[in-house]
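Presented as structure tokens, the chain that follows is alone, the form predicted on its own.
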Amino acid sequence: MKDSIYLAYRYLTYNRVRSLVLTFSVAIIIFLPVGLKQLISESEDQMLARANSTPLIAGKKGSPTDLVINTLYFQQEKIETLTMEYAAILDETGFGYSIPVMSSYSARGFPIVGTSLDYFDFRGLSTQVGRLFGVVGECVIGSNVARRLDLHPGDSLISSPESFFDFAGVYPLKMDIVGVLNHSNTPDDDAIFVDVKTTWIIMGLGHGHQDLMQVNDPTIVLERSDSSVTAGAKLFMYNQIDPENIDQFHFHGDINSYPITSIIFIPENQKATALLRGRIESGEIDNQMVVPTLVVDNLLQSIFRIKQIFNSVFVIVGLAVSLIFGLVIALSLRLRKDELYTMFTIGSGKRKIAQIIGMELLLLVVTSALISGIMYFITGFFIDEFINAFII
């Protein structure tokens, strides 16, 4: 047996190029189905964990999937907005409390999420360094944002305009970073958190500028009366909030009419959940309220169908590779006809020759399995980042 293993090993190492091609081909075929299963299972666990930890989400009537994806994973789909007044209406029911979410803007490719401090308590988030935001213009960044952009408390981020030609809408705001969140292995790691009022400033609903009562330049002040001052386009607008100008920032109109993309509602108990959903479904309270778990379950059904398709494809590809593998072995035996005849002539029986060839195949398959196992083990270290980057 040992001599058969030795001869098989020497043959494979002598024909190393062919052996490596066969080994890695088989390894990939073994790895792909188990790797896909690992990816889908981990994606399912993470998506369900995020959904299960969120009782209810309220939003404007429309696609429940877009609403959940925007609120839970900050994928900034274009969805209709609610008003802050709706959060107050839900709070007045006495069934629980609301957490507003405004997720429409970004900075350097990462979503800006406007919310309240209740969000961090609800998600169990704490700062690794620094502190949570305290006033408008401050932000707290996720651990992945800090690592990828090499940012720390004391640095700053500038919000990105929706387009290069949007001069009147989104207001580029320089935000001071005051803290970095601990790693939570959730979409919170890839987000920039601010007070919801900060997103309204980015949106242009709030702003800061020179004190018009102390400006006498006629090119800036167009009209002045006892009750109001009308300024022209030359008026300097602040793009950063600091202790010197924070008093100059203000909002026009009723804040309760300002937009938010959704509301995370935390009910007191199951009875409160049922009563609140009943009021909404009956039309007593407008808009929609969804249970994230149900929406994500429906979404995962599509992933399972894709998984079944991929499994079928892998079976077909596996059969094709097996046939090719068999063809290569058959051709190899024909090419080794003289070598096998020599072995037979010097005393090797047919059984011994078959044993040597069998050992060659066994070594190829075992090596392929080991390589696929190593690939499976290595992908486990990167699967969370891959899921957060490309799936969630």
Given for the second form:
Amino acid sequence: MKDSIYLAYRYLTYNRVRSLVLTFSVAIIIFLPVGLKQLISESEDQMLARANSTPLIAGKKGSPTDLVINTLYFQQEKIETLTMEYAAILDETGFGYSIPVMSSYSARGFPIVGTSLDYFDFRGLSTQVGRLFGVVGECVIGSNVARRLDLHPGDSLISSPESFFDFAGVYPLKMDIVGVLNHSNTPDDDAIFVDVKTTWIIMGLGHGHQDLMQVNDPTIVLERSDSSVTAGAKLFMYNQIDPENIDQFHFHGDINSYPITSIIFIPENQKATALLRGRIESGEIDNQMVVPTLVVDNLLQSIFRIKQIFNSVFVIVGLAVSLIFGLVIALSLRLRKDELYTMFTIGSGKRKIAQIIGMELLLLVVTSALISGIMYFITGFFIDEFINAFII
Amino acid sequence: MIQVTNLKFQYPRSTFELNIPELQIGDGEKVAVIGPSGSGKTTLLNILSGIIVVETGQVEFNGHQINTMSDRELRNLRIRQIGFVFQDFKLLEYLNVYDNILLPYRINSSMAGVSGRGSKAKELCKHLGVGDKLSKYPKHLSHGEKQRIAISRALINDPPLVLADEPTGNLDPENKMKILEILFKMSDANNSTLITVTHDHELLDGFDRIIDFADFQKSTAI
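Beyond the form predicted on its own, can we have the form predicted together with its partner chain?
Full complex below, order starting with the chain above.
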């Protein structure tokens, strides 16, 4: 046996290019279905874990999937907003408490999530350095944001304008980073968290500018009366909130009418969930409220159907590769006829020759399996990054 | 000693028939087999080594009836008692010189556990003037060197019988003489029987006996 392994090894290493091509072809065929299964299972687990940890999500009537995906993964889909007042209505039911989520803007490719401090308690998030935001204009960033953008507390981030061509639009807001969250292997690692009021400032619903009572320049103050002051475009608007100008920031209108993309609602118990959903379904309370687990489950059913199609494709590809593999072996044996006959002439048995050939195949398959195992391991190692980057 | 009696052999669907009424070759004898192409010279070597098993006649080698032996016995006979030298060397391209010489030990389990084979291979190579080629692969060797390696492989077990099928067929005149000298020298040193099929009539001088297959075609006993 030892000699057969040695001869097989010598043959494979001498014909290393052919052996490598065969080995990697087989490795990929072994790895693809297993790797895909691993990827889908892990995605399912992560998606379900995120969904399971979020009892209820309320939002404007529309696609429940868009609502859940936006709230759980901060995908920047433009979904219809509901008003902040709705959070108060839900709170008044006494069935639990609401956490507002406003996720429509981004900074340097990462979503800006406006919320309340309850969000961090609810998700079990804490800072690895710095602290959580305290006032408007401050932000706390996820660990991946900090790593990829090399940001630390004391640095700042500027919100990305919605459109480069909207010159009349809102100025970007420069936000002070006050903390970096611990790594949680969730979409929270890739988000920038601010107070929900900060997102309203980014939207332009709140702003800060020179104190008009102190300004006498007629090119700035166009009209002044006892009840109001009208300023021109020359008025200096602050694009960063700091202790000196924070008092100049203000909101116009009723904050309860300001928009949020969704509300995470944490009911006190199962009964509260049932009662609240009953009220919403009966139309007593407007808008929609969904159970994320059910929505994600539904989504996963679709993925599962795609997986089944993939599995069928892999079976066919595997079969085709096996046939090609068999053909390559048959052709190789034909080319090696002279060599094998020499072995027979010198004194080898047919069984021994078959053992040597079998050992070559075994070494190929074992090496392929090892390579696919390594690929599986590597996939497992980077699976979270992969899932976050490409799937959710 | 080799004793062939009343041997008749015909390949399927062939009109050629090898007919040897009687042939004796003694221990340590150096025999050249000559004859026209297709006269059965290589067939005789295959019969003597048990690769072709004849049904008519008797083939005896050192007291063994070759044509009644089992496959396993024939394999063990070939690996232990017969050394083969081919015209086209038949070295395995993926093995270096050292591994090619030791091939007989690796392809038959009855040879496992034989000690001193490595030093024997080195000694043979050194003796044949290719001692510095042990780590080389066949593609890096000249024809003369390849045949010396093939002879080393044939002699690694000190076989009492060496069958050489046109061992000089692919060599230049200078190397032809050298290779034959090596075969004669090794045969003398081991007292092994050497049966060489050849077309080179100018090389026949050193042989003890010449068997012309043209005679067998006329069914002449030698």
